[in-house]
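Only one chain is given next, in structure tokens, and it is the form predicted alone.
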Amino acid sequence: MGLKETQAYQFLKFTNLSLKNLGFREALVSPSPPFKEYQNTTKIKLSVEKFPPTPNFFEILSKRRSKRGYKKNPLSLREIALLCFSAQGVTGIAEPYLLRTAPSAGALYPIETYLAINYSYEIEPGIYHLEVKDFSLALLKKGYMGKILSELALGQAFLASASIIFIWSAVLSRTISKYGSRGLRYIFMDVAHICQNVLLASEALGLKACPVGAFFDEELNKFLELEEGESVIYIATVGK
């Protein structure tokens, strides 16, 4: 098979913009709510009222490396809050949008953030959802999940020893409802912006992090009990 016969190439060509197809409009899907919120669950309020001193930004860039060897050391609530803020902290309001630390095409923010907290001084182990509107963590599942997430990530053992694991999903119709199939390109751009923020924030805090793209999609979606139209698309580990 040649490159031009692959589905990836065909998708790229189908979603190209050019002067020839500006008048073309594909049937669009219905939009989704702008936020996902879990009700009737324990929530942990996060706060970043004061930022810690950090190295020079260009020093942070020069030192960033993907690190997979973690010592199962716990993170503090403050460290976790700062990492969550770097991912999707609200930094401004332009009605009806909540603008964040990472950019998003059309300010649609299709990415949802889940955290598997393995080791922390102040938060019990479990799976949490980052509630953007009130900047809190909603508890979804109790217990240490590092081992099962390692297995769901094709047996990559370092997920089991990471202090926390960021899991990012996409609510596809938030973006595709406006941009059609090309919106899928923007969704992956969005999650890349978010992940890079977390990687750099980790380095700034003296932590180490590693992005992960290999995992069993359907099994991980089922583990998080995601509904149709939402799918995990990226992971990152953070630890000491």
Ligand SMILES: Cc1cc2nc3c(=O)[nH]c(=O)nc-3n(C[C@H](O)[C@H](O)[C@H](O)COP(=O)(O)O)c2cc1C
The other form holds:
Amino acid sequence: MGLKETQAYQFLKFTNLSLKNLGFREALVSPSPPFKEYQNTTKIKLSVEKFPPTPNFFEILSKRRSKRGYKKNPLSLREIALLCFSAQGVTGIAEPYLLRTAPSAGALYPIETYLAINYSYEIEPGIYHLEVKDFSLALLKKGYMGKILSELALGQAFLASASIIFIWSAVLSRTISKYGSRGLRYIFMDVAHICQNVLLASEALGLKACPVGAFFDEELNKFLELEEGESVIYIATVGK
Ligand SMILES: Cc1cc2nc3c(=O)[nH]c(=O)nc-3n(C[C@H](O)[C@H](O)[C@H](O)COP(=O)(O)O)c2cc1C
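Please supply the coordinates for the form predicted in complex with the ligand, as a counterpart to the form predicted alone shown previously.
Below is the whole assembly, all chains and molecules, this chain first.
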């Protein structure tokens, strides 16, 4: 099969913008709420009132490497809060938008952050959802999930020894309702900004991190009990 026959090539071409198709609209997709909030569950408040001193920004850039050798060491609540802030901390309000540390096409913020806590001093192991509006972690499932997540990531063992695992999903209709299929490009750009923030913040805090794109999509969606239209698109491990 030649490149032109691949779905990747055809998607890129189909979603090209040109003067000819600027007014063209695909079938309408209804928008969905701008962020998810879980009710009736334990919430752990996060806070980043004071930022810690860190190495020079350009040193951080030169030192960042994907690191997978973790020693099951716990992270502090403060470290976890700083990493969550780097991912999706709210840094401004432009009604009705909650502006964040990472940019987002059309300020539509299609990405949801889930966090598996494997080893932490203050937070018990489990799966949490990052509630962007009140900057807290909502408990979804109790217990150490590192082993299951490692299996869901094609058996990549380092997920089991990471202190925490970021799992990012996309709520497709938030962005697709405005941009059509081209919005899928933006969704992947959005998540990459978020992930890079976390990778650099990890380096700044003297932690090790690795992005992960290989996982069993449907099984992971089911594990997180995501609804139709929301799908996991990226993962990152952080540890010591
Ligand atoms: C989109 C993407 C997906 C990746 N998926 C994985 C993965 O599933 N497992 C893994 O060990 N590393 C993964 N990596 C890390 C790459 O292997 C790594 O970035 C690359 O080897 C370059 O090394 P560096 O990050 O240390 O500079 C991924 C990186 C990116 C950007």
